[in-house]
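So this first bit is one chain, no partners, the form predicted on its own, shown in structure tokens.
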Amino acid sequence: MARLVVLGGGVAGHTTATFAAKWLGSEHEVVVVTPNAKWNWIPSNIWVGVGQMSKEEVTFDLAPVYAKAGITYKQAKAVSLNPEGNESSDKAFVSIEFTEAGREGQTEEIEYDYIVNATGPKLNFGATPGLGEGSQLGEHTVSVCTADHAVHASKKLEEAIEKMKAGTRQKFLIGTGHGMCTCQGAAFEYMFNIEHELNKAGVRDMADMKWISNESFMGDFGMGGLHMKVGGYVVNSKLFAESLFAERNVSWLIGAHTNKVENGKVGYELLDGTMGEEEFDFAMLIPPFAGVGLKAYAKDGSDITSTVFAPNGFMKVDGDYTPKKYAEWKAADWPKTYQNPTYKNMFAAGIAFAPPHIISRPMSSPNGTPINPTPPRTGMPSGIIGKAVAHSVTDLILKGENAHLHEAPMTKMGAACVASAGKGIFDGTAAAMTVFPVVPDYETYPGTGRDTDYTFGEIGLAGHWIKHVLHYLFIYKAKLNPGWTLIPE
């Protein structure tokens, strides 16, 4: 019998675990440890930080999903790896901590034949002082990136809309909280969301809403902005933004590094070097990701981190990591197995992969300052990855080592984004946007790096439509619900 263990029980984690235990069976053992007792669907919480759905909407419990499948349960993090065992033992292993009530702290070490890191990031909300202390949001902003912060956003939120109704009138900003942020995109969701929900509580006119964002330009989305088809001609993303913007009255502040935050008050660096502070009444800064912090160790007990992760605390995978100049970059650099090139039993998966390189212009302020977006690689990309692995590794297992390995590099790789901007049965909007590739391939598509046949855009009710009936088709999916497998992730 061999044992796969995944690290991490989000949309890559749970993805991986559920088809490879379905295409596993009961000859192999699957587990999966993660530190959280119930899965997110991590989409939706922007709903959940207005007010417009519950945390129980956009939660479940894992337990029974995972007794149900026959993949054994750890609520735990993974605190360090030992790919090649010690000296007492040649059996790779990875060592646990124990997050679950009653046995907080408590370790254990499981051996292991393939594994799979698809931890997440960790929320480096620490990298900017008073964003919050390490993983741990701080006191002066609010946070959507789990479902506990979004509901305390919410209530943030309650109250910043009394008292605009008591007179008061109210500061929002809104985007990023560091210079090497991802994930613009949900920070986009939130800010419109919030506009949406001022105009029906009818007090939108007491609001100043602005945007502050570590892109280049608008509607950059770390992905270096694209070309889309929107109503049958061709635009760019940034024009696609601004209009958005500017139609419901939205400022923004960009190329901005967000480096101290206070009670009501950010202080910012600019791609030009100039230095300056925003004030605030509500502030939703979304923070930087890194690894979670895994170690390595060799047989021998040295510490082997850095050739197993990036500096980042990414795992490395099958890309080119080769320092080059940003001309010098190529689709080809990209990963395509996530297979870990000094352990082929180790793959990544989702967000946990080191990127060989970002995507979007590298830039820095005169202070030497970085300001740019890193690689986006949430949401259908981290399923279709997830997908790819638990592929491999079970054909690894059923037809020996020297099997094929499935493919999903994200070159190659198309994806839909829902962007809602507003939830409602009639009044809602989302942008419905879908691009091919993910990462450009200037080569492939000379110019915009994208197939402009199938990189197209449109706002307006049905987006929002979409976008609600994927929230429940996705967890119906994520249950392991009769026909779960036709979902496509």
Ligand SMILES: Cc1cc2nc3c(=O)[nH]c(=O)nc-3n(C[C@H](O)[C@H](O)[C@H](O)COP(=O)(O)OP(=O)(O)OC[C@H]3O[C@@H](n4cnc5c(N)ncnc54)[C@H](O)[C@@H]3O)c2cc1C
Given for the second form:
Amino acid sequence: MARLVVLGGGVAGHTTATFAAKWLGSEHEVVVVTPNAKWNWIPSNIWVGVGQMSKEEVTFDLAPVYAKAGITYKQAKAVSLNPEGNESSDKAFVSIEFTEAGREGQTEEIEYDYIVNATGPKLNFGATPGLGEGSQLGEHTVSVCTADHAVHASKKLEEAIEKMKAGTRQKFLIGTGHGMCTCQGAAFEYMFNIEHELNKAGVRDMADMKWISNESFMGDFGMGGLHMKVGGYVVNSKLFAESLFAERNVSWLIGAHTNKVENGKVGYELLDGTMGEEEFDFAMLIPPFAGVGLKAYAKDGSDITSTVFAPNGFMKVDGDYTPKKYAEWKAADWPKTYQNPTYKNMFAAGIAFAPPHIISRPMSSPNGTPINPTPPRTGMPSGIIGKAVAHSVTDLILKGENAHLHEAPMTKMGAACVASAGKGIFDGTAAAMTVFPVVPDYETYPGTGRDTDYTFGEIGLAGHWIKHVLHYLFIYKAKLNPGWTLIPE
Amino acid sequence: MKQEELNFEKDQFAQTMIPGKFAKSMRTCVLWQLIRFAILNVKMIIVVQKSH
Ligand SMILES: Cc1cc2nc3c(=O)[nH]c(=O)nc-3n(C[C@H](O)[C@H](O)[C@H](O)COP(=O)(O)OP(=O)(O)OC[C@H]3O[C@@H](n4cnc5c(N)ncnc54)[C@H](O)[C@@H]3O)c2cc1C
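What's the form predicted in complex with the named molecule like, now that we've got the form predicted on its own?
The complete assembly is shown below, putting the previous chain first.
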């Protein structure tokens, strides 16, 4: 009997664990180690953050689902990896610390034959003074990155709306809380959902709304922007994004590294080196992401963290991490199988793998401060990678260690993104976009780096319906309800 | 003045495009959006299939 340990029960880890358990059957064991008791459909946190959904609607308990799937579930966080075992055993193991009520702080070592790191991001609020401490959100701003954060954000929004109704203008500042953030799409959705709610509440004219972002141009989204088909034209996402903001009278401040957050005020540095300040009454600033800080030790106990993980804490996989100039970046640098090059029984999936380089053009201010978005790894790529890794591990276990590994490079994979611009069955809208491939490949697609036949976008009620249907569909799938394997990632 | 023209007054918005009343109304026109819903689903399924 072989044991696969999956670290992280989010989009990627849940996909890996559930498919591996199905394909491996009861002769082998799948263990999930994840600190959360509930699974969260993170994209719908946006609607929780504007009071249009409850926390219960976007989460469900993992324990019964894993029991149904025959998966061993440890509500714990992984702390360190010993891929060579230790002095008393050659068997690889992971050290975990329980977070489950009543067992907090207890530790355990779990031996494994294969391990998949799908621990996602550490929400690194602590990277910006005043934004928070470590992975804890600070007191000055709100967040929608977790369901609990979103519940808190919704309360603060309600308070702001009450103030506006009582005649006090409010300034909304939404965007990124650091020069190296990704996930601009989530902030973009939250901004537009707030705007939609303010209109519904009849207080839009009492609100000043501003976008602050580390993107060097509007619509970069950490993908270096994209050229997409809109209304028969191929247009740059800059025009599309600027148009959406201008239409809603939301101004923008871009190329900005937020370097300080205080009560009602952020400090920033721009790409041209200028320093400035922006006041706010309500701010939602996405934190930068880092790896969750797992350590790795060799058999003799020496620290091999830098062998297994990149400096940002994400796990090294089969990408080409040689530092290169922007002009030399190639699609082939990106990982295909997500196998760790040193320890072949170790894989990473979703946000947890280290990208070989950013996708947007690297930029920094004259003071040397890097200000550019880091690569997004949205839900669809995270799920597809998680499934490919599950396939590889299953084959390695069932067919032997020379089995062919499955590939899911982000240079040959598209992403369908539906960015909500307001919820409502008849008055909601969302920007429905697809991009192919996620990472541009200028050798295959000279010009825009992407296939414009499969890269398009449009905004409307249909997009909102799709987003709403996807909410129910993905929760249905994650609960492993009948036919779940038929629903694509 | 039309709302979209008002927004063009802001320097930052002057060089982009802003939809007029008709384009905006089509975004929430249920009949048209039902058609778009079908088309978008097909387009997205193609991209999803190409990616797996
Ligand atoms: C507000 C918001 C809106 C978004 N909207 C969209 C959208 O509309 N469409 C889209 O495609 N994507 C969207 N995304 C991105 C999407 O949520 C991510 O791409 C996806 O969640 C990444 O999956 P993952 O499994 O890598 O990470 P996660 O889903 O974050 O899962 C990581 C898991 O690892 C666990 N973990 C953390 N530390 C440890 C540890 N030490 N040991 C074990 N487990 C650990 C975590 O608890 C979590 O369960 C959004 C993101 C945000 C924040």
